[in-house]
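Single chain ahead, by itself, as structure tokens, in the form predicted on its own.
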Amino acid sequence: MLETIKARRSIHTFKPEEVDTAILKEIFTYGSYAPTHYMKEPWNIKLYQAGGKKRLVDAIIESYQRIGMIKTDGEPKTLKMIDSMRQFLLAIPHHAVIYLEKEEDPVRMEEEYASVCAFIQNSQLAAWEYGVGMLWTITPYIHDPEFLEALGLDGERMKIAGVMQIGYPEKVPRDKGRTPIEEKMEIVGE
């Protein structure tokens, strides 16, 4: 597992082949062994694949238009860009919307969000063991309440932690290295 931690990469291009649903369930089962305060297991998954991806992709594009990231001018250049984005997103074999219920207590909310982030990272590591790549995306539409509602989620009660793009890697990015930990760690008491 230590090698997997170092070898895992965020994948940006995927083969068209879908990952078997049984494998995806195993991956997310391993993810569920993340630390969780009070064993609450706050993570939830909406998995979009095959024909179900259209609903998600339409909601993404509508959100981008609503929040001003895509023009609504109907110009050929805009329409071409929207079509290109749509085709790119539909070509990704699976999208998993990872979300949690909001907590009123800000400390509890941080605990729950941290647990969901650990779940996502565990899932990415498990996926890598199966030869499956993931990209954890956090984009402006996840903060758009109307986007959540388009997916059947209550934007007042739910928070999206990320949208995972999932599939077999077409290309694995090179290792870009990491900053030596000595530059990030302060030892107090020596």
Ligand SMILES: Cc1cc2nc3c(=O)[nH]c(=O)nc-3n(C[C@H](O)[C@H](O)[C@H](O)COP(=O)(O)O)c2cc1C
Contents of the next structure:
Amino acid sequence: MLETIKARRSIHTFKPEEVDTAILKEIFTYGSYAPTHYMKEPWNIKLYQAGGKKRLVDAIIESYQRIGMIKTDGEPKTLKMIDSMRQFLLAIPHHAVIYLEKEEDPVRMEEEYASVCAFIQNSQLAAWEYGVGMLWTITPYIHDPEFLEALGLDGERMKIAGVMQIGYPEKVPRDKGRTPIEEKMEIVGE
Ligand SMILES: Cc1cc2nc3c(=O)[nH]c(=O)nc-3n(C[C@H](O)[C@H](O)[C@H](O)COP(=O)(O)O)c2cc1C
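Having looked at the form predicted on its own, could you now put up the form predicted together with the ligand?
Now the full complex is given, and it begins with the chain already shown.
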């Protein structure tokens, strides 16, 4: 486990084969042992795979167009760009949208969001032990309420903590290392 913490990498390229749903459930079960204040277990998952990916990818492209990150001019160049984005996203075996219910109290909101982030990292580490790679993505569409609505979520009440791209790694990036912890740490002895 300690080795996994250092060995895990964010994966950007995946093999085409799917991960068995039973394995994904086990991975997210490990995720769910994250600390959770008041035992709220605030994480929720929408898992897109096989034919279901089209719904997510359509929603992503429509959101990018709404936000203005992709043009809606129907020009061949734009259509080509949309098509290559679509093919890129559809080639990723699984996408998991991880979301939580928003809290009105900002302190409670921080607590629940923190817990969901712990859930995500637990899941990434568990996945690594199964040979499964993930990429935690945060993109502008996760803040677009209409994108959430397109996924069947209440855009006002729900917050997306990340969209995880999931599959068996095609390539594992090199370890970029980390800053020595002493540079981030102050020991107050008295
Ligand atoms: C909250 C969060 C959001 C991230 N979003 C993206 C993203 O949108 N695209 C991406 O390529 N990587 C994203 N990453 C992954 C980081 O780029 C990656 O963790 C970092 O480069 C360190 O690499 P490692 O995870 O392989 O150690 C995200 C990571 C976190 C924690």
